[in-house]
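As structure tokens, one chain now follows by itself in the form predicted alone.
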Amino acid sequence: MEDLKLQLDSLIFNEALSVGERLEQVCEVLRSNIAHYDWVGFYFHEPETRTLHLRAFAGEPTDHTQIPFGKGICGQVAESNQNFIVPDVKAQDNYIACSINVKSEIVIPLFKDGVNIGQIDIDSHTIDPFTDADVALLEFVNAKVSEIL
């Protein structure tokens, strides 16, 4: 895990790439290095419209490029400012299905100067794979990403 953190840290602060390119590559590195990360994306807030907008992702394309605050797991995190782990998406009432293959999800808010400005969203095709190690890694990623925004 420490090797992965070093790789991500180096990538996030690589000023030869645009911020958008760095975010895309962070998504791909996470997806390709962690077996239960089948889709990884960054959503960012649009406060005026109270919507989230997909800015970077790795995995299957999704129709959910805009999500209203409060809708689905991502929309709930936009309002709660809290980590949200869903071990089994079938057990969630307020869930937006992105793919029939998605079995679980983790969403970690991204803060800049104490304000929730977005989130990292991970979908998995495995039921209940997320642990405290995933939370710690994704909080690390978001803390680093906030430094370049």
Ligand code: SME
Second form
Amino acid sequence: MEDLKLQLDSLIFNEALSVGERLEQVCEVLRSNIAHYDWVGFYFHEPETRTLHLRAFAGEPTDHTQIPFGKGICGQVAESNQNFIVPDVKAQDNYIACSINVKSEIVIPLFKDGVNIGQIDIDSHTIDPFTDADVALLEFVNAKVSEIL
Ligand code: SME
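Compare with the form predicted alone: the form predicted together with the ligand:
Entire complex below, previous chain first.
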């Protein structure tokens, strides 16, 4: 995990790449290094329209590139400003299915100067895979990413 954090840190601060390229590569590094991460994406807020917009991802393309605040797990995090771990998506009423293979999800808000401006969203094909280690890793990634935005 420490090696992965070092790799992510140098990627996030690699000024030879655009911010968009760095976000795409962060998604891909997470997806390919962690067995239970099957889809990784960053959504960012558009406050005027109260919607989330997908800006970078790794994994299967999704139809859900814009999500209204309050809808689905992502939309709820836009309003709650809290981490949301879903061990079993079937148990959630307010959930937007991206693929029938997804069993669980974690969404961690991304704060810039104390304001919730987006989130990292992970889908997994495994039931109940997420632990405190995932929360720590994803909070680390979001804190670093907020420094380049
Ligand atoms: N499942 C999410 C929608 C985004 S996809 O996972 C890529 C939700 O319920 O908000």
